[in-house]
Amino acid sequence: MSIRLDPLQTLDLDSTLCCGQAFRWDKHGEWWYGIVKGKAFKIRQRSNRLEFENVEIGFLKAYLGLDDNLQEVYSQIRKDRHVEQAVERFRGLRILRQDPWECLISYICATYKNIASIKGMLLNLSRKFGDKVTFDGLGFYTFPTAEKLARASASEISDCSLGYRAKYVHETAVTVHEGKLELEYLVKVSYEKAKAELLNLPGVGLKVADCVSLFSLGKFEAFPVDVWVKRALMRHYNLHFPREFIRRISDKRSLTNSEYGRLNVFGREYFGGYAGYAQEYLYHYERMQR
(Lines of atoms letter the chains of each structure in order from A and count residues from 1; the text may use other names and numbers.)
(Lines give C-alpha, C1' and ligand atoms only; values in the text may rest on other atoms or scores of the structure.)
Protein backbone atom coordinates (compact mmCIF):
# COMPACT_ATOMS: atom_id res chain seq x y z
CA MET A 1 0.00 0.00 0.00
CA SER A 2 1.08 3.59 -0.39
CA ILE A 3 -0.02 7.14 0.24
CA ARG A 4 1.06 10.37 -1.36
CA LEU A 5 2.14 13.00 1.12
CA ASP A 6 0.63 16.40 0.51
CA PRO A 7 2.79 19.55 0.79
CA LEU A 8 1.79 20.01 4.46
CA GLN A 9 2.88 16.46 5.32
CA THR A 10 6.62 16.99 4.91
CA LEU A 11 8.33 13.86 6.18
CA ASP A 12 11.92 12.72 6.61
CA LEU A 13 11.27 9.09 7.49
CA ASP A 14 14.91 8.13 7.96
CA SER A 15 15.58 10.94 10.43
CA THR A 16 12.32 10.31 12.25
CA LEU A 17 13.08 6.64 12.85
CA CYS A 18 16.82 6.90 13.56
CA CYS A 19 17.01 10.10 15.61
CA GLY A 20 17.00 8.35 18.99
CA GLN A 21 13.39 8.81 20.07
CA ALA A 22 12.42 5.14 19.48
CA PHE A 23 14.58 2.04 19.76
CA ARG A 24 12.90 -0.86 17.98
CA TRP A 25 13.34 0.04 14.33
CA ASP A 26 15.88 -1.51 11.95
CA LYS A 27 16.57 -0.78 8.30
CA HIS A 28 17.01 -3.57 5.74
CA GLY A 29 17.83 -2.15 2.34
CA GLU A 30 15.26 0.57 1.59
CA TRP A 31 12.76 -0.70 4.15
CA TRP A 32 12.37 0.12 7.82
CA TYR A 33 11.03 -2.78 9.89
CA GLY A 34 9.46 -2.36 13.32
CA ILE A 35 6.82 -3.63 15.68
CA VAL A 36 4.40 -1.19 17.32
CA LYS A 37 1.61 -2.22 19.69
CA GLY A 38 2.04 -5.85 18.66
CA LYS A 39 1.88 -5.14 14.92
CA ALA A 40 4.99 -5.83 12.82
CA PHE A 41 5.20 -3.84 9.61
CA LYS A 42 7.58 -2.27 7.14
CA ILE A 43 7.72 1.17 5.61
CA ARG A 44 9.82 3.18 3.17
CA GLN A 45 9.74 6.63 1.65
CA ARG A 46 10.22 7.46 -2.00
CA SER A 47 10.15 11.21 -2.47
CA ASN A 48 6.63 12.28 -1.46
CA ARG A 49 5.23 8.75 -1.43
CA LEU A 50 5.09 6.53 1.64
CA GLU A 51 4.96 2.80 0.95
CA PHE A 52 4.09 0.28 3.66
CA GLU A 53 2.87 -3.25 4.34
CA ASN A 54 0.92 -4.95 7.11
CA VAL A 55 -0.40 -1.81 8.79
CA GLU A 56 -3.47 0.40 8.37
CA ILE A 57 -3.18 3.91 7.00
CA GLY A 58 -4.87 5.55 9.99
CA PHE A 59 -2.58 3.86 12.48
CA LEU A 60 0.49 4.82 10.47
CA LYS A 61 -0.53 8.46 10.12
CA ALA A 62 -1.15 8.72 13.85
CA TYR A 63 2.11 6.99 14.78
CA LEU A 64 4.21 9.19 12.48
CA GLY A 65 2.47 12.38 13.60
CA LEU A 66 1.54 13.25 10.03
CA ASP A 67 -1.20 15.58 11.23
CA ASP A 68 1.30 17.79 13.06
CA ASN A 69 1.49 21.13 11.27
CA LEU A 70 5.24 21.38 10.74
CA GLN A 71 4.95 24.81 9.15
CA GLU A 72 3.44 26.09 12.39
CA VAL A 73 6.08 24.22 14.38
CA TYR A 74 8.90 25.75 12.36
CA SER A 75 7.43 29.23 12.56
CA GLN A 76 7.57 29.01 16.35
CA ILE A 77 10.91 27.30 16.95
CA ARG A 78 13.11 28.99 14.34
CA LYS A 79 14.38 31.58 16.80
CA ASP A 80 18.01 31.74 15.68
CA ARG A 81 20.43 30.66 12.97
CA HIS A 82 21.53 27.47 14.73
CA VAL A 83 18.10 25.92 15.06
CA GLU A 84 17.31 27.10 11.52
CA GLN A 85 20.29 25.05 10.30
CA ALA A 86 19.04 22.01 12.21
CA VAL A 87 15.57 22.39 10.71
CA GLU A 88 16.94 22.81 7.19
CA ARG A 89 19.11 19.71 7.47
CA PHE A 90 16.41 17.44 8.92
CA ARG A 91 13.26 19.08 7.57
CA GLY A 92 10.41 16.59 7.96
CA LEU A 93 11.67 14.95 11.15
CA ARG A 94 8.55 14.30 13.22
CA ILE A 95 7.81 13.37 16.83
CA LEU A 96 6.42 9.83 16.96
CA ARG A 97 3.33 8.85 18.96
CA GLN A 98 4.75 5.90 20.85
CA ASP A 99 2.90 3.56 23.15
CA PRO A 100 3.22 5.14 26.63
CA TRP A 101 3.97 1.84 28.39
CA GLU A 102 6.75 0.79 26.00
CA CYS A 103 8.13 4.33 25.93
CA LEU A 104 8.22 4.49 29.73
CA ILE A 105 10.13 1.24 30.12
CA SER A 106 12.42 2.12 27.21
CA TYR A 107 13.53 5.36 28.83
CA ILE A 108 13.96 3.80 32.27
CA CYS A 109 16.34 1.41 30.52
CA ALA A 110 17.99 4.27 28.61
CA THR A 111 19.56 5.92 31.65
CA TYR A 112 23.33 6.26 31.09
CA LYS A 113 23.24 3.96 28.06
CA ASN A 114 23.91 4.50 24.36
CA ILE A 115 21.35 3.66 21.70
CA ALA A 116 22.91 0.29 20.79
CA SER A 117 22.81 -0.84 24.42
CA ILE A 118 19.22 0.33 24.84
CA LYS A 119 18.15 -1.58 21.73
CA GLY A 120 19.86 -4.68 23.11
CA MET A 121 18.11 -4.47 26.48
CA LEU A 122 14.68 -3.97 24.91
CA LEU A 123 15.22 -6.85 22.50
CA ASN A 124 16.24 -9.10 25.39
CA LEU A 125 13.15 -8.10 27.37
CA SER A 126 10.87 -8.69 24.40
CA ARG A 127 12.42 -12.05 23.56
CA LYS A 128 12.05 -13.30 27.11
CA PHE A 129 8.68 -11.84 28.07
CA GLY A 130 6.97 -10.98 24.77
CA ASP A 131 5.45 -13.11 22.01
CA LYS A 132 7.17 -13.92 18.73
CA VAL A 133 5.65 -12.52 15.54
CA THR A 134 6.83 -13.46 12.05
CA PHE A 135 6.52 -11.02 9.18
CA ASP A 136 8.21 -10.92 5.79
CA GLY A 137 10.45 -13.83 6.83
CA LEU A 138 11.76 -11.96 9.88
CA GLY A 139 11.13 -12.60 13.56
CA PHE A 140 9.82 -9.86 15.85
CA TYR A 141 8.77 -9.83 19.50
CA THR A 142 5.90 -7.94 21.05
CA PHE A 143 6.81 -5.67 23.92
CA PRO A 144 6.04 -7.36 27.28
CA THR A 145 2.94 -6.19 29.07
CA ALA A 146 2.97 -4.67 32.51
CA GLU A 147 1.37 -7.85 33.82
CA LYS A 148 4.15 -10.05 32.40
CA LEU A 149 6.89 -7.93 33.93
CA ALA A 150 5.01 -7.52 37.21
CA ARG A 151 4.73 -11.29 37.59
CA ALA A 152 8.40 -11.81 36.77
CA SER A 153 11.07 -11.42 39.42
CA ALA A 154 13.61 -8.62 39.38
CA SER A 155 16.35 -11.24 38.91
CA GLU A 156 14.60 -12.64 35.82
CA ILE A 157 14.39 -9.14 34.39
CA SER A 158 18.01 -8.51 35.32
CA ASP A 159 19.00 -11.48 33.14
CA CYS A 160 18.09 -9.27 30.17
CA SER A 161 21.24 -7.18 30.83
CA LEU A 162 19.33 -4.42 32.62
CA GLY A 163 21.56 -4.30 35.68
CA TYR A 164 20.25 -2.01 38.42
CA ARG A 165 17.45 -0.91 36.08
CA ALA A 166 15.73 -4.28 36.52
CA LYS A 167 14.45 -3.30 39.96
CA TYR A 168 12.96 -0.08 38.60
CA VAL A 169 11.35 -1.85 35.65
CA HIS A 170 9.80 -4.47 37.92
CA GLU A 171 8.47 -1.96 40.46
CA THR A 172 7.06 0.26 37.70
CA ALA A 173 5.39 -2.75 36.08
CA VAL A 174 3.74 -3.63 39.41
CA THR A 175 2.50 -0.05 39.82
CA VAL A 176 0.99 0.05 36.32
CA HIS A 177 -0.41 -3.50 36.46
CA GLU A 178 -2.15 -2.81 39.77
CA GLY A 179 -3.78 0.27 38.29
CA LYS A 180 -2.04 2.75 40.57
CA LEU A 181 -1.13 4.77 37.48
CA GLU A 182 -3.18 4.93 34.26
CA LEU A 183 -0.75 5.92 31.53
CA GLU A 184 -3.48 6.72 29.01
CA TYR A 185 -4.94 9.15 31.55
CA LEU A 186 -1.70 11.13 31.39
CA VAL A 187 -2.39 11.93 27.72
CA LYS A 188 -5.41 13.97 28.82
CA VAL A 189 -3.83 16.02 31.60
CA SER A 190 -1.42 18.94 31.46
CA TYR A 191 2.29 18.52 30.90
CA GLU A 192 3.00 19.58 34.48
CA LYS A 193 0.51 17.07 35.91
CA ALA A 194 1.73 14.22 33.71
CA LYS A 195 5.36 14.91 34.57
CA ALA A 196 4.61 15.03 38.29
CA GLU A 197 2.82 11.67 38.11
CA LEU A 198 5.68 10.08 36.19
CA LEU A 199 8.22 11.34 38.71
CA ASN A 200 6.51 9.23 41.37
CA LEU A 201 7.63 6.07 39.59
CA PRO A 202 10.86 4.29 40.56
CA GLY A 203 13.71 4.97 38.17
CA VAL A 204 12.00 7.99 36.62
CA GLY A 205 13.91 11.22 36.94
CA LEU A 206 13.40 14.56 35.25
CA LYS A 207 14.85 13.57 31.88
CA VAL A 208 12.94 10.28 31.67
CA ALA A 209 9.70 12.03 32.61
CA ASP A 210 10.27 14.64 29.90
CA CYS A 211 11.11 12.02 27.27
CA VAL A 212 7.98 10.00 28.04
CA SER A 213 5.89 13.18 28.06
CA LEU A 214 7.20 14.24 24.66
CA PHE A 215 7.49 10.96 22.78
CA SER A 216 4.33 9.20 23.93
CA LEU A 217 1.97 11.63 25.66
CA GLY A 218 1.94 14.41 23.05
CA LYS A 219 3.32 17.07 25.40
CA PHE A 220 5.21 19.14 22.84
CA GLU A 221 6.22 21.70 25.45
CA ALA A 222 8.44 19.11 27.17
CA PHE A 223 12.16 19.76 26.67
CA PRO A 224 14.33 16.76 27.65
CA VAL A 225 17.94 17.63 28.42
CA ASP A 226 20.60 15.00 27.89
CA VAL A 227 24.34 15.32 27.26
CA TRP A 228 23.78 16.25 23.58
CA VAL A 229 21.17 18.91 24.26
CA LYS A 230 23.26 20.32 27.10
CA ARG A 231 26.21 20.52 24.71
CA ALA A 232 24.10 22.32 22.10
CA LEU A 233 22.87 24.82 24.68
CA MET A 234 26.35 25.47 26.02
CA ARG A 235 27.81 25.96 22.53
CA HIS A 236 25.09 28.00 20.86
CA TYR A 237 22.98 29.54 23.63
CA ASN A 238 25.62 30.32 26.25
CA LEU A 239 24.80 34.04 26.25
CA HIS A 240 21.53 33.15 28.00
CA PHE A 241 23.33 31.73 31.06
CA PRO A 242 25.75 33.12 33.65
CA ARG A 243 29.39 32.32 32.95
CA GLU A 244 29.81 30.52 36.26
CA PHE A 245 26.86 28.25 35.52
CA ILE A 246 28.32 27.35 32.12
CA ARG A 247 31.73 26.63 33.65
CA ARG A 248 30.19 24.41 36.32
CA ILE A 249 28.13 22.18 34.07
CA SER A 250 30.10 22.12 30.82
CA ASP A 251 32.22 19.10 31.72
CA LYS A 252 29.63 17.28 33.83
CA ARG A 253 27.93 14.17 32.50
CA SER A 254 25.22 14.28 35.16
CA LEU A 255 23.21 17.35 36.10
CA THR A 256 21.67 18.10 39.46
CA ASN A 257 17.90 18.57 39.45
CA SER A 258 18.46 22.30 39.81
CA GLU A 259 20.86 22.44 36.86
CA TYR A 260 18.57 20.31 34.72
CA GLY A 261 15.63 22.51 35.67
CA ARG A 262 17.44 25.64 34.60
CA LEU A 263 18.23 24.27 31.13
CA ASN A 264 14.76 22.77 30.81
CA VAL A 265 13.00 26.02 31.68
CA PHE A 266 15.19 27.96 29.27
CA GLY A 267 14.32 25.59 26.42
CA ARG A 268 10.60 25.73 27.14
CA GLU A 269 10.50 29.52 27.49
CA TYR A 270 12.79 30.24 24.53
CA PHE A 271 11.18 27.86 22.02
CA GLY A 272 7.61 27.97 23.31
CA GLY A 273 4.84 25.41 22.97
CA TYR A 274 6.78 23.29 20.46
CA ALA A 275 9.98 23.22 22.53
CA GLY A 276 10.02 19.43 22.26
CA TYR A 277 10.31 19.63 18.49
CA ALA A 278 13.18 22.12 18.84
CA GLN A 279 14.85 19.76 21.31
CA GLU A 280 14.74 16.82 18.90
CA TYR A 281 16.16 18.85 16.03
CA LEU A 282 18.95 20.22 18.23
CA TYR A 283 19.65 16.75 19.66
CA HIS A 284 19.87 15.03 16.29
CA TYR A 285 21.85 17.86 14.71
CA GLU A 286 24.38 17.82 17.55
CA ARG A 287 24.84 14.05 17.34
CA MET A 288 25.33 14.18 13.59
CA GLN A 289 28.14 16.71 13.95
CA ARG A 290 30.42 14.06 15.47
Given for the second form:
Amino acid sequence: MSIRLDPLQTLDLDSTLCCGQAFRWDKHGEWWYGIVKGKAFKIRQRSNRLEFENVEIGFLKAYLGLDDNLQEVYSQIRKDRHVEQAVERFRGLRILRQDPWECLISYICATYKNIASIKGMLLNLSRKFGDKVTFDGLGFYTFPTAEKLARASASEISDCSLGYRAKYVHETAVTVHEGKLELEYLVKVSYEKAKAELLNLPGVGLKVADCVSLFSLGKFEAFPVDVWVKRALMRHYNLHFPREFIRRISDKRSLTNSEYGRLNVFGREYFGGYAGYAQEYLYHYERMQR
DNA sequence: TAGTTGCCTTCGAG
DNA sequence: ACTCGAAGGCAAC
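Since the structure above is the form predicted alone, I would like to see how the form predicted together with the DNA looks, so please show that one next.
Following is the full complex, with the preceding chain placed first.
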Protein backbone atom coordinates (compact mmCIF):
# COMPACT_ATOMS: atom_id res chain seq x y z
CA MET A 1 0.00 0.00 0.00
CA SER A 2 1.14 3.51 -0.58
CA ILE A 3 -0.05 7.08 -0.64
CA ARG A 4 1.25 10.18 -2.29
CA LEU A 5 2.08 12.92 0.16
CA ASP A 6 0.76 16.26 -1.01
CA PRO A 7 2.99 19.31 -0.59
CA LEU A 8 1.27 20.24 2.66
CA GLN A 9 2.21 16.89 4.13
CA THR A 10 5.96 17.43 4.16
CA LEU A 11 7.54 14.44 5.82
CA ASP A 12 11.05 13.39 6.75
CA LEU A 13 10.38 9.85 7.93
CA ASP A 14 14.01 9.09 8.78
CA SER A 15 14.40 12.09 11.06
CA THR A 16 10.99 11.52 12.59
CA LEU A 17 11.77 7.94 13.58
CA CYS A 18 15.43 8.27 14.52
CA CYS A 19 15.44 11.62 16.36
CA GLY A 20 14.96 10.00 19.75
CA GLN A 21 11.30 10.72 20.48
CA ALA A 22 10.32 7.04 20.08
CA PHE A 23 12.61 4.15 20.94
CA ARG A 24 11.24 1.05 19.29
CA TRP A 25 11.85 1.62 15.58
CA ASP A 26 14.53 -0.14 13.56
CA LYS A 27 15.55 0.29 9.97
CA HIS A 28 16.23 -2.77 7.83
CA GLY A 29 17.31 -1.69 4.37
CA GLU A 30 14.88 1.01 3.29
CA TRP A 31 12.10 -0.12 5.60
CA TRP A 32 11.39 1.08 9.10
CA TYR A 33 9.95 -1.69 11.28
CA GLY A 34 8.04 -1.03 14.46
CA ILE A 35 5.20 -2.11 16.68
CA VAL A 36 2.59 0.36 17.87
CA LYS A 37 -0.42 -0.52 20.02
CA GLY A 38 0.23 -4.20 19.39
CA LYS A 39 0.43 -3.88 15.60
CA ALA A 40 3.74 -4.66 13.91
CA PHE A 41 4.15 -2.93 10.57
CA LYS A 42 6.70 -1.38 8.22
CA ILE A 43 6.98 1.93 6.42
CA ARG A 44 9.28 3.53 3.94
CA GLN A 45 9.43 6.86 2.20
CA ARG A 46 10.50 7.45 -1.37
CA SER A 47 10.41 11.21 -1.95
CA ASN A 48 6.72 12.08 -1.87
CA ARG A 49 5.47 8.51 -1.63
CA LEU A 50 4.81 6.84 1.68
CA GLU A 51 4.68 3.05 1.44
CA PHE A 52 3.47 0.80 4.22
CA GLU A 53 2.39 -2.75 4.99
CA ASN A 54 0.22 -4.31 7.67
CA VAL A 55 -1.25 -1.04 8.95
CA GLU A 56 -4.39 1.00 8.28
CA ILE A 57 -3.81 4.31 6.58
CA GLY A 58 -5.89 6.21 9.14
CA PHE A 59 -3.93 4.73 12.02
CA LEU A 60 -0.64 5.54 10.31
CA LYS A 61 -1.59 9.12 9.51
CA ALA A 62 -2.66 9.73 13.08
CA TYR A 63 0.52 8.19 14.47
CA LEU A 64 2.79 10.21 12.20
CA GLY A 65 0.86 13.42 12.78
CA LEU A 66 0.44 13.78 9.03
CA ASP A 67 -2.50 16.11 9.48
CA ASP A 68 -0.49 18.57 11.55
CA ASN A 69 -0.06 21.69 9.46
CA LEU A 70 3.71 22.07 9.39
CA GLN A 71 3.59 25.26 7.36
CA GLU A 72 1.59 26.85 10.14
CA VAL A 73 3.91 25.37 12.76
CA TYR A 74 6.99 26.72 10.99
CA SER A 75 5.55 30.17 10.51
CA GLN A 76 4.85 30.36 14.25
CA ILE A 77 8.14 29.03 15.59
CA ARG A 78 10.46 30.70 13.10
CA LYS A 79 11.60 33.41 15.49
CA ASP A 80 15.31 33.66 14.69
CA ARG A 81 18.09 32.46 12.44
CA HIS A 82 18.97 29.49 14.62
CA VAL A 83 15.58 27.74 14.60
CA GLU A 84 15.29 28.62 10.96
CA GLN A 85 18.44 26.63 10.27
CA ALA A 86 17.22 23.72 12.37
CA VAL A 87 13.90 23.72 10.53
CA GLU A 88 15.60 23.93 7.15
CA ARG A 89 17.85 21.03 7.98
CA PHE A 90 15.14 18.69 9.23
CA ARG A 91 12.07 19.99 7.43
CA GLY A 92 9.39 17.32 7.65
CA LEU A 93 10.37 15.99 11.07
CA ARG A 94 7.06 15.43 12.84
CA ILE A 95 6.02 14.92 16.42
CA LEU A 96 4.60 11.41 16.67
CA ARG A 97 1.37 10.68 18.46
CA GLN A 98 2.63 7.87 20.66
CA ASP A 99 0.66 5.62 22.92
CA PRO A 100 0.54 7.46 26.28
CA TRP A 101 1.25 4.40 28.42
CA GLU A 102 4.28 3.29 26.42
CA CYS A 103 5.50 6.87 26.22
CA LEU A 104 5.18 7.34 29.98
CA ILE A 105 7.17 4.23 30.83
CA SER A 106 9.73 5.00 28.12
CA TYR A 107 10.52 8.41 29.57
CA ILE A 108 10.58 7.19 33.15
CA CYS A 109 13.28 4.82 31.90
CA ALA A 110 15.00 7.59 29.96
CA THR A 111 16.21 9.60 32.94
CA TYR A 112 19.97 9.90 33.01
CA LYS A 113 20.41 7.46 30.13
CA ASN A 114 21.45 7.75 26.52
CA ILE A 115 19.22 6.69 23.66
CA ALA A 116 21.02 3.41 22.97
CA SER A 117 20.54 2.32 26.57
CA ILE A 118 16.90 3.38 26.60
CA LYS A 119 16.26 1.22 23.55
CA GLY A 120 17.95 -1.68 25.28
CA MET A 121 15.87 -1.34 28.43
CA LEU A 122 12.59 -1.12 26.52
CA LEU A 123 13.53 -4.12 24.39
CA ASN A 124 14.33 -6.11 27.53
CA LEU A 125 11.03 -5.11 29.13
CA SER A 126 9.04 -6.01 26.02
CA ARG A 127 10.79 -9.35 25.56
CA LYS A 128 10.17 -10.30 29.15
CA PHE A 129 6.66 -8.96 29.70
CA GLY A 130 5.18 -8.44 26.23
CA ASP A 131 3.70 -10.88 23.70
CA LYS A 132 5.64 -11.99 20.67
CA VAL A 133 4.32 -11.01 17.27
CA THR A 134 5.87 -12.22 14.02
CA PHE A 135 5.77 -10.09 10.91
CA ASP A 136 7.84 -10.35 7.75
CA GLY A 137 9.86 -13.13 9.37
CA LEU A 138 10.91 -10.81 12.18
CA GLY A 139 9.99 -11.02 15.85
CA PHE A 140 8.37 -8.11 17.68
CA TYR A 141 7.06 -7.75 21.20
CA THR A 142 4.01 -5.81 22.29
CA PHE A 143 4.68 -3.24 24.95
CA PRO A 144 3.89 -4.68 28.41
CA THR A 145 0.51 -3.63 29.78
CA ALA A 146 0.15 -1.80 33.08
CA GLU A 147 -1.43 -4.94 34.49
CA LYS A 148 1.53 -7.10 33.52
CA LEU A 149 4.05 -4.73 35.05
CA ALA A 150 1.90 -4.17 38.13
CA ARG A 151 1.81 -7.91 38.78
CA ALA A 152 5.56 -8.27 38.26
CA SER A 153 7.95 -7.60 41.09
CA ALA A 154 10.29 -4.65 41.11
CA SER A 155 13.23 -7.03 41.02
CA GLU A 156 11.91 -8.85 37.92
CA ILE A 157 11.61 -5.45 36.28
CA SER A 158 15.07 -4.59 37.49
CA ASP A 159 16.40 -7.64 35.65
CA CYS A 160 15.76 -5.69 32.46
CA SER A 161 18.67 -3.47 33.57
CA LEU A 162 16.49 -0.58 34.66
CA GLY A 163 18.45 0.06 37.83
CA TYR A 164 16.79 2.45 40.25
CA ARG A 165 14.07 3.12 37.63
CA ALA A 166 12.57 -0.33 38.23
CA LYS A 167 10.63 0.67 41.32
CA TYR A 168 9.28 3.82 39.62
CA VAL A 169 8.09 1.75 36.68
CA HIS A 170 6.49 -0.76 39.00
CA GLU A 171 4.76 1.82 41.20
CA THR A 172 3.52 3.76 38.19
CA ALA A 173 2.19 0.53 36.70
CA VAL A 174 0.29 -0.20 39.91
CA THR A 175 -1.18 3.30 39.98
CA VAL A 176 -2.35 3.11 36.37
CA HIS A 177 -3.58 -0.46 36.67
CA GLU A 178 -5.66 0.43 39.72
CA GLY A 179 -7.29 3.17 37.69
CA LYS A 180 -5.98 5.99 39.89
CA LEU A 181 -4.89 7.81 36.75
CA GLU A 182 -6.66 7.51 33.41
CA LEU A 183 -4.03 8.33 30.80
CA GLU A 184 -6.42 8.64 27.86
CA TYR A 185 -8.36 11.24 29.79
CA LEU A 186 -5.26 13.44 29.85
CA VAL A 187 -5.55 13.88 26.09
CA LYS A 188 -8.70 15.92 26.66
CA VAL A 189 -7.52 18.20 29.45
CA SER A 190 -5.24 21.23 29.31
CA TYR A 191 -1.45 20.99 29.24
CA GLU A 192 -1.23 22.39 32.77
CA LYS A 193 -3.74 19.89 34.12
CA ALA A 194 -2.14 16.92 32.34
CA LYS A 195 1.31 17.90 33.55
CA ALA A 196 0.12 18.30 37.13
CA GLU A 197 -1.47 14.84 37.07
CA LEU A 198 1.65 13.22 35.62
CA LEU A 199 3.83 14.84 38.27
CA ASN A 200 2.05 12.80 40.94
CA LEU A 201 3.57 9.63 39.53
CA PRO A 202 6.81 8.29 40.98
CA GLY A 203 9.76 8.79 38.66
CA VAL A 204 7.99 11.61 36.81
CA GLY A 205 9.54 15.04 37.20
CA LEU A 206 9.15 18.18 35.11
CA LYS A 207 11.14 16.87 32.18
CA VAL A 208 9.38 13.51 31.92
CA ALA A 209 5.96 15.14 32.32
CA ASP A 210 6.76 17.51 29.46
CA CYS A 211 7.95 14.68 27.21
CA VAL A 212 4.82 12.61 27.81
CA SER A 213 2.61 15.68 27.30
CA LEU A 214 4.29 16.48 24.01
CA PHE A 215 4.93 13.07 22.50
CA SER A 216 1.71 11.30 23.43
CA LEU A 217 -0.94 13.76 24.61
CA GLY A 218 -0.80 16.28 21.79
CA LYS A 219 0.25 19.18 24.03
CA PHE A 220 2.37 21.05 21.52
CA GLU A 221 3.04 23.91 23.92
CA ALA A 222 5.10 21.60 26.16
CA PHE A 223 8.81 22.40 25.97
CA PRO A 224 10.95 19.64 27.52
CA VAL A 225 14.41 20.79 28.59
CA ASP A 226 17.05 18.07 28.60
CA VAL A 227 20.83 18.52 28.52
CA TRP A 228 20.83 19.11 24.75
CA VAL A 229 18.10 21.72 24.79
CA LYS A 230 19.79 23.35 27.74
CA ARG A 231 23.00 23.54 25.69
CA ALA A 232 21.13 24.94 22.71
CA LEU A 233 19.54 27.63 24.86
CA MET A 234 22.85 28.55 26.48
CA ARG A 235 24.63 28.76 23.13
CA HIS A 236 22.05 30.54 21.03
CA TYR A 237 19.62 32.22 23.40
CA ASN A 238 21.86 33.35 26.25
CA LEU A 239 20.98 37.00 25.69
CA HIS A 240 17.43 36.23 26.81
CA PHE A 241 18.67 35.39 30.30
CA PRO A 242 20.68 37.19 32.98
CA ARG A 243 24.38 36.46 32.63
CA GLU A 244 24.50 35.21 36.20
CA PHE A 245 21.81 32.63 35.48
CA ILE A 246 23.64 31.30 32.43
CA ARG A 247 26.88 31.06 34.35
CA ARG A 248 25.19 29.16 37.16
CA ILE A 249 23.50 26.53 34.99
CA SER A 250 26.51 26.06 32.74
CA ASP A 251 28.60 24.91 35.70
CA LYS A 252 26.25 22.17 36.78
CA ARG A 253 25.17 19.12 34.91
CA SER A 254 21.63 19.05 36.27
CA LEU A 255 18.96 21.69 36.67
CA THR A 256 16.98 22.48 39.79
CA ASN A 257 13.21 22.63 39.36
CA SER A 258 13.25 26.40 39.38
CA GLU A 259 16.02 26.57 36.78
CA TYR A 260 14.12 24.08 34.67
CA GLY A 261 10.99 26.17 35.07
CA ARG A 262 12.77 29.26 33.88
CA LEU A 263 14.08 27.65 30.69
CA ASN A 264 10.74 25.97 30.12
CA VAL A 265 8.74 29.19 30.46
CA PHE A 266 11.15 30.97 28.15
CA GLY A 267 10.65 28.31 25.48
CA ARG A 268 6.89 28.50 25.71
CA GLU A 269 6.67 32.27 25.69
CA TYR A 270 9.27 32.76 22.99
CA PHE A 271 8.12 30.06 20.55
CA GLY A 272 4.40 30.06 21.35
CA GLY A 273 1.79 27.33 21.07
CA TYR A 274 4.05 25.05 19.02
CA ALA A 275 7.03 25.39 21.35
CA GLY A 276 7.24 21.60 21.47
CA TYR A 277 7.95 21.47 17.76
CA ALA A 278 10.66 24.09 18.18
CA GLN A 279 12.12 22.04 21.00
CA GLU A 280 12.36 18.92 18.89
CA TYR A 281 14.13 20.71 16.05
CA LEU A 282 16.55 22.40 18.45
CA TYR A 283 17.18 19.10 20.19
CA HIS A 284 17.85 17.13 17.04
CA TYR A 285 19.92 19.90 15.48
CA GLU A 286 22.08 20.19 18.58
CA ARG A 287 22.67 16.45 18.73
CA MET A 288 23.51 16.16 15.06
CA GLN A 289 26.29 18.72 15.52
CA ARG A 290 27.80 15.97 17.69
C1' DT B 1 44.81 -0.97 30.73
C1' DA B 2 42.17 1.31 33.88
C1' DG B 3 39.75 5.44 35.01
C1' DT B 4 36.52 9.15 33.90
C1' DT B 5 32.70 11.34 31.68
C1' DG B 6 28.18 11.61 30.06
C1' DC B 7 23.71 10.19 29.25
C1' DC B 8 16.33 13.45 26.57
C1' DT B 9 16.80 13.44 35.60
C1' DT B 10 14.32 12.31 39.90
C1' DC B 11 14.13 11.94 44.68
C1' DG B 12 14.96 12.77 49.41
C1' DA B 13 17.76 14.61 53.09
C1' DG B 14 19.45 18.63 55.14
C1' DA C 1 12.81 28.05 48.94
C1' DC C 2 17.37 26.03 47.95
C1' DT C 3 21.60 22.69 47.33
C1' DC C 4 23.61 18.40 47.28
C1' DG C 5 24.52 13.63 46.27
C1' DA C 6 23.00 9.10 45.03
C1' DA C 7 21.02 6.10 41.85
C1' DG C 8 22.35 1.00 36.91
C1' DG C 9 25.24 0.50 33.53
C1' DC C 10 27.44 1.06 29.30
C1' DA C 11 29.89 3.34 25.62
C1' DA C 12 33.07 6.78 24.34
C1' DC C 13 37.00 9.07 25.37
